[in-house]
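A single chain comes next, written as structure tokens; it is the form predicted alone.
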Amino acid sequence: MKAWIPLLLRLCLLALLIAFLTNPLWFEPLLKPLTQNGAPAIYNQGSLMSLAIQHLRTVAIATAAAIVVAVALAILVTRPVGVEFLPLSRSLVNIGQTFPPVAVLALAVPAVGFGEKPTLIALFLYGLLPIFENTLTGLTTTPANIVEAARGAGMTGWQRLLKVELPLSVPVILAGIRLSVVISLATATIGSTVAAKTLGEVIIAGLQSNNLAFVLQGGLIVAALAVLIYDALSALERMAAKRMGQVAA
């Protein structure tokens, strides 16, 4: 019975999130006490559902790009031909973590203009490190006996990578992607300062008008999305680990 409680709580959270995004006026009585001087309790300068979808779209594009680059770099530096590039690769993926997101946006706007592009650049840079490091860990900790067995079976280096090393590294790589996605979900809100369409619009509108209801609903939507996506990726990671454990056995 207790095992069902976390799942039930997640389903309730998902149902509440969908209900709020599709029918936010249902929740107006709960948020009204947080407003002042007759200000609206529900964000009325755009569709919350549309902003949530655009927020997720921006995060998905940036994360997909980060996965391609980070995994490719990790593969390169774990091959004999690219091992000397490991320090350089680490320096490159650490760039995003060196500068605060606002600084990255400020540097990107003069080059690519306002809108979604500078936000994508910031999220891409911020998402590289956890994916790269986890992929690197996964590839370098693959059981040596399994790799040797694959080599003894006549597999080439690329065949071992694609059929043995990467599949066994999937759970660790997914953990890095999970961390990257959660970071990007929160960081994407800052993109609204450079005219990107994200849920940050709701928070910024609340801060500008001193409307706590706007700030709360924007923050809670982002938090709910982060929790649900984190849990979904965690479940996927556990499934992959279980499957790889069966294959290794």
Given for the second form:
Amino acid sequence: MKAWIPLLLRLCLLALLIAFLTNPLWFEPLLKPLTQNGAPAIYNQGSLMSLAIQHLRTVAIATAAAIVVAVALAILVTRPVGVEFLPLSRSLVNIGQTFPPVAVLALAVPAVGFGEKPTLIALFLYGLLPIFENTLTGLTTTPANIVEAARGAGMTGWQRLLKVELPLSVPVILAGIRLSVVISLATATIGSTVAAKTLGEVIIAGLQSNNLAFVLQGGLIVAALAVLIYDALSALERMAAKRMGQVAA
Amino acid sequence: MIEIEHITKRYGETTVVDDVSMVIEPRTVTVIVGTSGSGKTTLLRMINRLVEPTSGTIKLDGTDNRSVPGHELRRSIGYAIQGNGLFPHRTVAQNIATVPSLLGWDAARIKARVDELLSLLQLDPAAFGPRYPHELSGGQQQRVGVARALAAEPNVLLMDEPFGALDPIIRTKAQEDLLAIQKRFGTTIILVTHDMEEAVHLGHRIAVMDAGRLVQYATPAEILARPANDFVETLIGTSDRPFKLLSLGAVGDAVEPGQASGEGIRAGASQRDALAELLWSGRAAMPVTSEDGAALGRVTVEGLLKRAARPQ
Ligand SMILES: Nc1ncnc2c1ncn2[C@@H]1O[C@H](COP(=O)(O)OP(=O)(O)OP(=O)(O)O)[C@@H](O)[C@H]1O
Ligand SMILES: [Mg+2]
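What would the structure be for the form predicted in complex with the partner chain, given that what you showed me was the form predicted alone?
Up next: the whole complex, starting with the chain shown before.
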């Protein structure tokens, strides 16, 4: 396959997504056959565009918080002062994953109320693990002779971290973030069950009124977003890896 | 001056460096040789405290190397790590600038120094400065590693098998470059190798390590003439001892009065090269010229052979 074909496909997908979000009525004829008894084919209880933006905003906030906490935690447990906490932090982060998202929501609602907050908490917890694990991998697999060269040059522990270990870990940390974002994009849809404004609203509305067109368009928008963001982050990762003469995994 | 006094390093039960004492004169090249695992790297790394000794002291110009924090000590000592260890995410220029920027030199001074070192090592600053290490050949990476170690004008330079991975031609070239740099900056160099040939060629003094012990510490001529024990003798290799000995002397020191015909040799070349040339061309004598071309006399096979005999 020619190298530009995948890029072209992605650009088409992006164009299609933007067209759908800005002018959903153009696509009405396509979705109409999926509806019954003259139900609307296009979601009509709010703007799809603003839902998509809300959805992305929620994912972005949760991921940003997860990056800060997971990277900080990984740095802490790889410093001499923090190694004792390595097993503990590993299990804490793993617990975050074994908890079903719905249960997190159910527990969070009484504490913080309905709306965006419980969703943010769930997404944050789910985003932690991949970023934490990957940062840990990156920081602990920096080639020994490079770390030694940094020590030999007279770098302090923090200078080694900031100038050598973290920069060299960027590609694998980015891979963790990519994983975390994709999980969050999907998980955010269930946030609508506790009244968060996300694309899940469209899917839930479709399920409640037995409208397949709603379910499909909600699902497709989330899927398209996930694919595009996944690809963009992969490209970023490859660029970072290439700069360091590494071959992207 | 570097004074190593009764230095010992143990890992658990195993003694890796065993009660080593030696004094390294300033502005000299000292080569540490020994088989793999004999403790060469460990000894070297105790000088800049990448490894803390179990007991003993190391003094640099009279002061204990533990009197300043380790990272500050290491900024003042050049270190070329085994296998170059360049930072893959930094350009050649940034790699070389590592210690100067840690020391807070201003940008203009750093750039001038980086360009000076790159030129000195025959790498065009404009072409190589912006490249990343993976865009260089092994030999070029090695040179950048040396440049990085020299960047902050250290008085002492530690080099761990710097030429190990180079082909023979580049290796010889790199050794010449190193000697030239050493003369120019007057750096005290301590170099680790497991190649006796390299040790004889580069070292003012050679320290032979075996299983953590310093078995002999002497000039190359002394080591060749009077190896301390069988181990040192094996390390030298008995078959080409006389040639190693000749390689230590310059033709200029073996000049005899008289004339000879045919192609001549420069006074700065080694006596071994002179003998090889004489034997190969089937002559008994050849003229010697000074570096500027003036005739100095001649060298003879007979004269050289006498010099190749074990010193009394
Ligand atoms: N951190 C460490 N912990 C335990 N043992 C070590 C450590 N570092 C080195 N050693 C051991 O000390 C011995 C000497 O190691 P060193 O690296 O000084 O050898 P070397 O002479 O430089 O060998 P080479 O020529 O292979 O580089 C080896 O047997 C090695 O296994
Ligand atoms: Mg070694």
